[in-house]
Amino acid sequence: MTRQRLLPVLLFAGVIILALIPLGLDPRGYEMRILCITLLFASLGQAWNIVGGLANQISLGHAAYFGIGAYTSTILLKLFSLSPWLGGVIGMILAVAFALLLSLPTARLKGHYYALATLAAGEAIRVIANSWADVTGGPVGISVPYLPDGSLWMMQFSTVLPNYYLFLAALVVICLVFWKIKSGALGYRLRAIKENEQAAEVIGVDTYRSKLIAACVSAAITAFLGTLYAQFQFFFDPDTVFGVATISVKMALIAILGGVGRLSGPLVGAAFIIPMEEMANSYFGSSAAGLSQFAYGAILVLVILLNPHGLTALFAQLRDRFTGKGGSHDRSVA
């Protein structure tokens, strides 16, 4: 069987499994919260990997379309008892809207450019949601009404079991998403563009409406894990939301050290490093409160000299050591 054939088969296994996993764990427990938010993650870097991975546009500012749907949902319900799955949707719309906002301008620049014009953006819209403290709390946050009758269409449960179920499912979408826009036009036309920008438009590829239909796709994908987040943790402020380093940073990371532009690498960063953080904090606590930065850190540092390509690359060369087969990988498969 072809790694075209096998890919589909194993992404099936994959699912099963994960949606086995809770049924042996305590559904208000801390582990199950880790595989919540390890599912969170690895759908944001998967929505990252639409830019980051298949056009080489390193964005530092995803968390602005993260928190622009966490709190238009957030508000919306306060005010109107809107339900967060329609509240998510226009949350999705705005983050469209500021992404070509962002994204017209910002299009055609490249590398630490583009890096640092997203990252002054998203930091733009944190500095806004703690100034305006009228609708968005400001730095003293905004809680997420709770429901004692929630249910489904109100994103609220008793327990975390169904927010989990919520989560995979999103990822399961996020990657048929991810993979239907790489095995189509646009993501040849965006691998052309990583590979080299100036050849593509010669050959006749609009790379700048290319750019802006992937950070579109993109935005409203984070915005609306935004809306999932948001329901999941009940309360946020401006600094955990639209922060660079929690959300945007995490991101990029998660999918770097994966292995950019495969389907897997943002499911395989998120599994290494999310319960890594969390197992850091939990047994370190404040005595040692940037430790698990630092060691995930030193690990993006040690793989990229190992292999940078990221963790699914360097599996597959050690798997072909010890299996005896040699030669280069196609990168382009997982």
The other form holds:
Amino acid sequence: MTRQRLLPVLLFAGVIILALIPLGLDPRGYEMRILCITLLFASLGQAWNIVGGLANQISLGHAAYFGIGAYTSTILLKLFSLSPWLGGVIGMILAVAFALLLSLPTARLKGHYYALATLAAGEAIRVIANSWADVTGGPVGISVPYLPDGSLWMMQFSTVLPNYYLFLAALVVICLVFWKIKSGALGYRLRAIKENEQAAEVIGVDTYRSKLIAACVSAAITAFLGTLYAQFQFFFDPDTVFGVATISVKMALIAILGGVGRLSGPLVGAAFIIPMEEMANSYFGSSAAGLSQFAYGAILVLVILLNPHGLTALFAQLRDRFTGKGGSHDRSVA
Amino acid sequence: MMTPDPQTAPAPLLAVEGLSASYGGAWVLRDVSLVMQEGEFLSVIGANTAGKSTLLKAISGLMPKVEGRITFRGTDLTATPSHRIPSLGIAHVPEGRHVFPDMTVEENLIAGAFARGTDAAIGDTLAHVFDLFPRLKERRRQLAGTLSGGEQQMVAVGRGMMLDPKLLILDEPSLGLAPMVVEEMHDRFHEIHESGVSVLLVEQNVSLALESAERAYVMSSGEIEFEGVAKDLANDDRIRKAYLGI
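Structure of the form predicted together with the partner chain, given the form predicted alone:
After this comes the whole thing, all chains and molecules, with the earlier chain placed first.
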């Protein structure tokens, strides 16, 4: 019981610490960029967690939403000088439209079938983005127009410090959304579906609608994170924002490694995966291109074999062992 | 209760008329008709694969494609999506129990009241279910997946009762349970029936089904063979030969 009250305090302290970290760092430095990316992927993992964790639909196509968000706001900014805030909202709407379209053939699929269908859908979008060069710029990529006098409204800044706080704010909001869904009526329905879909139906849960709502919320959030990413990176191509390994699998991996369906899961997962990946990249450089994809696969297999509930569950089990508490399967751990 | 004269009888609680259903081209229900009055304890018996479970699934809307009509208190169930059916007052306790394994007993039960919306009386119903199954009250904080088969069956029935249903549908509630537990379950079913809930029971244990029910339908190969007062059927030669092995 005390843990329930401790959790918000811990999270609040965590936010304060994260808000203070940049004060000791070079605002244009490499470390800041890694921290930004870590926060971004924690958010992405949490967005995925709504579908993959709460609704138990293992999506491997979330890059579609991410890329739709990144491209929509960037193209609108280029063509009409539209603020990325508005472009991002339009991207969210388009992502939801795509999620609805995708749900028509996939919502009744389960397990591997759903994963494969979403994987294929994500890849289809990537191919379209690569070949539709008139709009997207094709494989050469697209640049966000540089505005010398940056502002919050245009989401452009002279250092990455404001980006960092934007990412942090996004993470807090997304965690709140996740928690609100998880602890609310929809979360209860999704949990019933996850545990036994047939039983959920006989007690009157609209399983199709519940999964669809989760998918749409997750898609919208992911799209807006795509916009934030575009305004942070200034340049991207279809293979980056629509990539299976760079986005789709990474989102899932972060949530699964940390602890799928748990609030703290993607936070732990991103804090582990992103810095590790950056270190590996700077250490091995281009001599080991593609190593990270290999590592993702290996990590995923290890987690599923050794501890399917992820690192946060592992921590809880270790703590229980040291404090001599039984019942290692305490589900109340967020 | 005798079968009432259709001219003077009140509208039935449940009426199945000319119901047919198939799985991938193979007919599992053929022109099934069944009538159930308010307050009745009805049983459907028959061998495995006779179509009993399919009939129950069709009533609860879990069979997507059926032909024929199913009406419950005047509402056409074949035109009602499955998730709306519980809110009409039909609680289905599925074969194989299907509890939510990682939810506590109490969470399972509260989930059963889901279709009632924000009804203030859920606490009262919970107390009523705990009176019915005191064992569940003792284990209210335990994960349902860690319970014994009999206890899980109590959770499944209790979850159904949380709907405060007009009709309780029980699909093979004694499957795989110890004889003593089975008897206890049937005592509870009587209690539930006496409290005013109509009960539709599918049971492979024919003697038990005929002991519990007032009236029964006998199914075979997807069709209704005959129906009658349960006590009479228990002495019927056809039943005794085919199902009771006497």
